[in-house]
Structure formats: C-alpha cells, structure tokens
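Take a look at this single chain in structure tokens; it is the form predicted on its own.
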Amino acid sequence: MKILIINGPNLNLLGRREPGIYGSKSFEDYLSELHTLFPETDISCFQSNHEGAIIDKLHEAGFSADGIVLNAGALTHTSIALADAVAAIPAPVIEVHISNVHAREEFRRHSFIAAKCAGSITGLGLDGYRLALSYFIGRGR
C-alpha cells in the first residue's frame, strides 16, 4: 500500500512553531515512528509552503497513491483550488488538522477542502495522522 502525507504551509515547523497548539515534536521524528507503526505500508512524506506545489504533487501522486494524507494548514480555509486538486483525483484523500480548528478562530472553522475528501480527522494533535493511516490500511484489505 501506498500513502502520501502532504503537509502545507508552516508545517515543516512543526516541533519548533506554538508547542502549545502543536505539541513539541517535530514532524520527522512523528514519520519515524509511523514508518515503525506500519511497516508494510510505503508512506511517503512532501510539505510546501506553496499552494502551487502542493496542486502539482496532488496532481502527480492523486493517479497512483492507494490513499493521501492532507493537513493543508491554513489553505484548508482560502483555497478554492486546492479543494479542485483534490476532487480532480481518484486516490481518497483524508484531511488532518493537529489542532482542533473548531476551537480557534473564526475563519478556521471552514474548510474548502472537507467536502472533497473521504474524511477529516481534527483536533488529535499527531496522532490524526496515525489515524488517517489505519483508515486505509483497513480500506484496503
């Protein structure tokens, strides 16, 4: 089985960015030990700041990952196109927010992406992540 994790803008500080809000590990250590987790499962990782980056990674990877993985950060809440990258593919894609964004601000609490995606796990810090992946581990079997 193949998974991507796509992570958007401000992500790659996880472990250094508000630890109060995202906790204190950094995202590459968390991969490590979804790699020991799952180890039968390719789960591959990319992060951009830029919205056009991460289009063009849903675009190439949507026609051949058994499953993606999405915290969009904050362009789940201004981006019309990336929810059309993700309708554009047929590999189901699961949205991630480590924090709960329904306990945030205001402008948090939509997400242009969620109706696009098979389901979204928010508010359990990392650990959505893991979630994400058993879901399509037992989708796949």
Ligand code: DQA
Contents of the next structure:
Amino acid sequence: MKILIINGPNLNLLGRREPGIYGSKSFEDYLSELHTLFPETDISCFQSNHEGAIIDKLHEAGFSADGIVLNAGALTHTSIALADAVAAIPAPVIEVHISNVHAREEFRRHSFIAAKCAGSITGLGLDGYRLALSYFIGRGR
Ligand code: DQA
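Switch from the form predicted on its own to the form predicted in complex with the ligand and give that structure.
Next comes the full complex, and the chain you just saw is listed first.
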C-alpha cells in the first residue's frame, strides 16, 4: 500500500514553530515512528511552502497512491486551486490538522479542501497522521 503525506507551508518548522500549539517534535522524527509502526506500508512524505508545488505533487501521486494525508497548513483556508486539485484526483485524501482549527482564530474554521476530502482529523496533534494512515490501511484490507 502506497501512502503519501503532504505537508504544506511552514510545516517544515515543526518542532521549532510555536511549540505550544504544534509540539516540540520534528516531522522527520515523527515520520520514522510512523515507519516503525507501519513497516509494511510504503509511506512517503513531501513538504513544500509553495502552493503550485503541492498541486503538482497531488497530480503526480494522485493517480497511483492508495491514499494521501494532506496537511495543507494555511492554504487550507485560502486555496480554491488546492481544493480543485484534490477533487481532480482519484486517490482518497484525508485532511489533517495538528491543532484544533475550530478553537483558534475564526479564519481557520473554514477549509476549502474539506468537502473534497474523504474526511478530516483536527486537533489530535501529530497523532492525526497515524490515525489517517490506520484508516487507509484498515480500508485496504
Ligand atoms: C495547521 C492549522 C493551520 O491553520 C495553520 O495555518 C497551519 C497548521 C495545523 O496543522 O494545525 O499551518 O494546518
């Protein structure tokens, strides 16, 4: 099973960025935990701070991956182009947010991509990525 994790803008700074909100673990460290937890799953990760690069990646992987876990960062709240890209691909996409976007600023409550996704996980910290992977793996059995 091939799962792609896509992290959007500023998520390269996980572990150092606002640790009170996003925690103090780097995504590299968390990703190696995911590889240990799911040794039989082909998990790859792509991070970009650029909207177009994320759209290109969705186009590239979206016709062959079994599932995509997408934390689009702030693009979640702004990008119709990203929502269109999610809608354009056959791979199921799960939207993940580390923080509880509904308990923060008003502008974070709206997601352009949510309606195009299979589901959304928000506010459960990094564990949201593991839960999304478990969903895809359970579904593929
Ligand atoms: C985030 C929430 C977004 O509102 C924010 O812009 C991010 C991270 C999260 O994982 O909680 O960059 O997607």
